[in-house]
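One chain comes next, on its own, written as structure tokens: the form predicted on its own.
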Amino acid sequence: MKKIPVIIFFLTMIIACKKNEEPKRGSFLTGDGVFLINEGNFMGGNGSLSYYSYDSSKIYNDLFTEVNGRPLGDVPNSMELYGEMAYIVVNNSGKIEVVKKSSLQSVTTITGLISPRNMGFVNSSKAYVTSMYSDSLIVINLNNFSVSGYINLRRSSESIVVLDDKAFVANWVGGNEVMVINTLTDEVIDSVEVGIEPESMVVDRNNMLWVLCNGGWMRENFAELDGINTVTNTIEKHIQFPTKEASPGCLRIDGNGETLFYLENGVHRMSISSQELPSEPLIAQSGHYYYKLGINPVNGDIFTTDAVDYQQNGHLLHYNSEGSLVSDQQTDIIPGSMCFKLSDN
């Protein structure tokens, strides 16, 4: 009878000692990642965050419930980080969760927000908010995390790229034009006619901006991509696709902002000194229905989401530089777009 008390010391021990071997909630965020926005059923609320950390190769899921005790919400669609905060953007509860970068943590929401999409740093004090179904787009003051103002655009705006002192936003959905914004005085100064629904921008080494215009849902015109000289708001290059089927997206560049990548039936990769499209993808789609597609700026490895069937949980694929699959790894519902948060950026 007094071996039992002793048995029980030693299990106790034991498991003690497991519990001090794993790894603290959240300490992988200490290291380099990929931070993931699935997306959640339209109107089911059950939008999510998850991390998926170089030092293990391996993704967390739902952490913003988990160190806030509360849903992020319906329908997140972007995450960006500045300074020690992540913005999180959720477009269909019209509002933006501010949080702490190392820890996930709360600091506050933005409220109010009319279908926000994207957003881009001005500086320190203020950045923009694209908006899906306002004509205006908003205008954030980061130092009290409060709306400060609106630009109207008479148009609905998506993608946003801010480069110097200007901001250059896209007019998606039904639209053909990229407005300029001068960032000093919150004015429209310009607009690019590009190709029919331009999708996804990014700016190569160049300070050229890449526009990547879709040709519309309906596929009634062909997709391009568009190249503008920032400087004088001109196209200086037009590559059209070959058929009105295509409907390439996701537009990425790596850190060096010398090569392209975008989605179209696979992951296709060119050069910006390239005149033409690849022929052939650096990684088919075999076996799945690619996304969303994220670039490491440090080591180039390409990321993609397979948003299978839209109801089930996901998958986030970690392929090499060279297009080599590196992991597989089981997401939430919808994962959609992500965010590097690297020491060596």
Contents of the next structure:
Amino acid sequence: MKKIPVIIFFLTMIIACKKNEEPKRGSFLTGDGVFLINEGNFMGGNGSLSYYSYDSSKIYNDLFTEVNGRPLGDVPNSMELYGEMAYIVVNNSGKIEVVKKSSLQSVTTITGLISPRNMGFVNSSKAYVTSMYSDSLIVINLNNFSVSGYINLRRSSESIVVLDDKAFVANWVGGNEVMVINTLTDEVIDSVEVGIEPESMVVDRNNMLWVLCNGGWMRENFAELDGINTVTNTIEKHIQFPTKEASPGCLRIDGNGETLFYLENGVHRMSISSQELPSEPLIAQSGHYYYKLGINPVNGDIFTTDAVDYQQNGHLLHYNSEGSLVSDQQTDIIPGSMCFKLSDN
Amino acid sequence: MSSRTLRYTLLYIAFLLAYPLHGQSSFSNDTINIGEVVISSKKANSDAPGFKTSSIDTTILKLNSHNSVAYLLSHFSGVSVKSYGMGGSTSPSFRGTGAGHTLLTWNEININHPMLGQSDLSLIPAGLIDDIQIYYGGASMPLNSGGIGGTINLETRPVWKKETLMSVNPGIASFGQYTGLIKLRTGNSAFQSVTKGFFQSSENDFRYLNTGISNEPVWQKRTNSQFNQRGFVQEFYLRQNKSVTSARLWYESTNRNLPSSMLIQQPKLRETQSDESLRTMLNWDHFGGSNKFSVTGAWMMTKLNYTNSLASIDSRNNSGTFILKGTMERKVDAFTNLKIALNEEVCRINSNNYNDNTTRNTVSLTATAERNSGGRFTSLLLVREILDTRNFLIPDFSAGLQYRLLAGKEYYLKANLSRNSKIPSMNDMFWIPGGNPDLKNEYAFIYEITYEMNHKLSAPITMNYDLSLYRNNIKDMIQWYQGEYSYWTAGNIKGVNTAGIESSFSLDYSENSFAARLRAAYVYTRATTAKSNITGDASIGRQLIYIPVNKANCSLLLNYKMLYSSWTMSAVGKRFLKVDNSEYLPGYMLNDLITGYRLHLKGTVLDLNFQIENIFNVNYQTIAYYPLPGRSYSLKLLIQIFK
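Switch from the form predicted on its own to the form predicted in complex with the partner chain and print that structure.
Shown next: the complete complex, the earlier chain at its head.
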């Protein structure tokens, strides 16, 4: 009888020693997948990075903190892969976290940025960063990860597309212009007037720049989809949404540059040659609140995020290219933009 | 389980509840002779039978005259306080409810900011207040509606004696803080004038360990956190044969820079806030035979301006509030008291965040009957009808029952049941964007049982103990959420249940020139989401964020002749940061020491007071990534001249 406590003690120890069955980070990060930025709550400091692995169809949350032992920051907004590095733009912390793509190990932090939003890569030495609360585009030297200059736009900036020797920068908050930058001289060379609040942009296979203008949050203007000729910097296509209540967002394009996708009470799909907007969504929003959208450039899979009530963990919803649900993964708070890591890409 | 085991188990549970305890002293007799004893001219509704109330010890109040009311509540009561740091916005939470469910009153007149529906307790220095009373749950009903969690009442009172007192009380503290409090009280048994002035300024540039911005923790200094505050109170009291008339004025102005989260290191980010308020009050109390009448008129204005240079925000908000409150109390017979109260509140908002100037008119009529059976039972019944602009709300009610367990002894069993409504704040309804004019009022059913005892163990030793169990079921709770459009909007979307245990204990010893007072309190709070319109809501059944399950505080005051000392311990358990309770802020325990020497000369008192806050230099946060100061020191000198 006297041995019973000893036996219980050792049994407890054995039970307490839980085997770590999670694969090591290196293993799942080497395969194909999607990085997901969880914005977290404004001023809450609970932004995070997730990775959805195609190999295991599993999501791994809070990876930045797990690898680097510190929080990612306040409201991370976007992530881009370039070379061996991944760049995470953390909006409200005013910084860019540079990490190794293969391990997410921190390389450096570019600090002192005013409200950075999105990144566009000009070449292996230079990138541009848009800024919501300043009137300048930030120029980053990728050789030493430092700010090398600013391009005065005289207005705030949001999405950015770099094409040949031009960068197109959308003036989203309260604006209605797309600024054109000469990437060789870092000078503003032109601007194109578009609809109210150009929110997102993509380039199609014909090098047409598609600009989705959401009409402004007050719903006082019609949202519109504009197509800009990137040689002449003029609008060649203009499609207006049917009601002022429509507030589309998150314009994306497939890997072939032929099919556009956007969110508007569901996921909508339209051909770049179409003259009108789709009347019905490809994926209805039923039961979800779609926040962001991503399209796998290789196989056309569709990913949406559901931010639920913006306070609890959200969802990453994976659909195949025809809109059938493949999986529903739980993310961290306010899952936002996505960044595809694909070997064929 | 054998009866012996059961007995020991119950004894152990009682010990757990009773021992580590207290803060909210439920008695107000001062036995430590370190300050003047303030005599109340008007007893508040603190003895409503069947309800739980307490007050911050006036001795504690005087020792902490340069601290804010927020500090006193967090260290000496069961009220939880969430703070963005010294000088930063600080909000209270009662019994697991939100800041908007706490009513702040000044001499029983609502002073919650009408736009926010809540108060920033960091704006109120303790030195301007004579007494802080805490009304838990349904106990707040006799004062006003809306205090679903409870009410904090700030009292200012006259001292009816022929005397002139002048006091000057400068202080200096760590992080470039300078404070000053002056007071002039003069009058006689019929007329009193009280003048108080207060100023405080601080660089607030304390060092903290930033663990969030790089792989190795970095020591940093808090920046953009300066604040300065000044306040002024003038009171006149006139006592006649059967009436007391008073006129009060309270002006405050605070300018502060708002430091950001330690994760935010943006250049050119500069947030500022300035708060200005002017509160005036005229009151007439008449006592005649079996009738009492009271009429109070109050006019208050507030200015709250917020700027954010980075986001180009310049938010300007002005409010004006007029309150008229009349009560009539009649003793119907030897055992029964009836009271009728009419409360009219008109507020007008001028804000660049609203479409137009916005006005709201709220009228409430409250009838209260209190009956003392002449034996051990006392009971109270209250019914209230509220007219909110044009809508009559479902009537609220409250019922309390109190039973004296032993004749002639102060052992009480109390129970109460209430329904309390809270009308939405003006911001909830009219803020652009997202304000929802169609919001319904929140309401709660509140249940409570309290055991309370006050026992004189021997001539020099007195013991007090109370234990309360409560439950609040809050319906139609207002929350801002991301709606159909791309901005947040307010809605009645949640139901929340809170339940808990509050226990407090105190022991007083006083003999010859030595006095000691030990107080302890423990609060256990479960606050969970009960209902939500979100499918699969992960918050259902989980503890609400930032509501600690466990909170305890303890203080020991010692006084020997001219020397006095106070040790305070305040412990707060972990607070969850995510609604699914997967992340939390760790708990912390703070220890503060005050020691001083008080010298009585002829007509003059000199008091030198030294204080150490956070003695063990604990690194803690009450809001994630907003650091709070480590160890700090302050030195105060009080010079009082009596004539």
